[in-house]
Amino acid sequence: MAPLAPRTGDAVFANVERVNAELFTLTYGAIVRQLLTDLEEVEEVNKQLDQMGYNIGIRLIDEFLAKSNVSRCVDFKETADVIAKVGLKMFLGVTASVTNWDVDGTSCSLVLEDNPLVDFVELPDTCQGLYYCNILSGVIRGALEMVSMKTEVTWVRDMLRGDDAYELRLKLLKQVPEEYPYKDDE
């Protein structure tokens, strides 16, 4: 039997449960303003937020490859282009562009075109350090680390500090052998 082709975001957004924007869009709010809160430094709020997304990223990948039917990506480039194209489609309803790659293909941004996280957000003077989508980076980190890719994810843009648009820079740090918990020859 022939495996299945991979199948594109729009055809996995089609078919994946979803939760109504507003709710989910004001619900993280509510996490980061309890954040807030709480930690009282913004700087601190962003390695929570980050820390949550790696947690929640570690985990999401198995329902991607699960429903995606997407192969294992031969390099970086193409593991860049399915994030872009599938996984954020699958799980947030919008794509990105693929920019900016250095020389060695190992580092690239992320451009969002459309970021639903932030309907309804405001940053107010006292929190302008923070990367209030810091849980996207932590995400997308967690998920490559679980196909083992050690990667280094951080916002370069964000237009709720007045940037122009929302762009994630994504590095590549090591490719991870796999290891595998038993041996051929036992």
Second form
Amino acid sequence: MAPLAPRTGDAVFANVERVNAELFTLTYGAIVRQLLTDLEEVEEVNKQLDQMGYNIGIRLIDEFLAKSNVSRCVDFKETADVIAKVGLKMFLGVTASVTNWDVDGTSCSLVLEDNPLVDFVELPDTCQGLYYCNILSGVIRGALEMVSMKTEVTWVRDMLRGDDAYELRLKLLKQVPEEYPYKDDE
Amino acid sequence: MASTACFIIVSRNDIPIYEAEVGSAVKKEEAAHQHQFILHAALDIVQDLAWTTSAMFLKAVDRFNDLVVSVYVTAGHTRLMLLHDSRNEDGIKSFFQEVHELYIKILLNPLYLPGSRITSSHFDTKVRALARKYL
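After the form predicted alone, can we look at the form predicted in complex with the partner chain?
Once more the chain from above appears, this time first in line as the rest of the complex follows.
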């Protein structure tokens, strides 16, 4: 019998290696700062962060599957749940709540109350329009793409812009059927 | 609360990065200029004094009529300077320590360039609240 999929990431979180939260926050801050200096345009920085997140995501999914004992999800609802409860807990140490499902169950919101990336951060006037945590949306998009789900991930609410929580909108565009790279008779 | 008080933060490169008139007295244009002038004049004394002691809080480094200048020098040589007419030394010390903590939070913000002007309105409100509480 396959082991039961964990409902929370607490057990995994307790076992993985961790770094000091401030080191993590400030390192990420330094990356964003450097991107702002290099690319100058806030829009470009958003794009670059998303791309970096994507590159992290397509690798991170392997580590996630190896360490978390999550089995195949039956539908997108379960996928979203696993991301919110296990994935985010494992790599960020926080959990999100999944809300605002649309009728066909293809898009939902992940609401984060707490976000370790943004400690100390305050958006100055020159950086309005910056999605500071855009790397997260990229990570999720990249990770889901590796398990054959094309998604679109966007920020709806951002505490740095004066909202009361962080809300990520997850939209399933299409499920790519798995294809074998070779034919049976070859 | 003190009737007159002027608070500025001077970066290590001698550039003022934050200013606030925090007294309860009626604000006058020329008084503000005069306050800046007195604080500016006190910078030289601070420079000499800062290296003679290990304490961060330098009380009453300079005076002008009934106005006294107290300074707090952080480890990074940023100077928090207060011009005041009150004699509440403990209050001023606590004020400096708490503003120092706020200043550290500002420095930790990755989007803030050290040595640039502090534009955060959150910081401004907090400093004014502290001034009301301690001075």
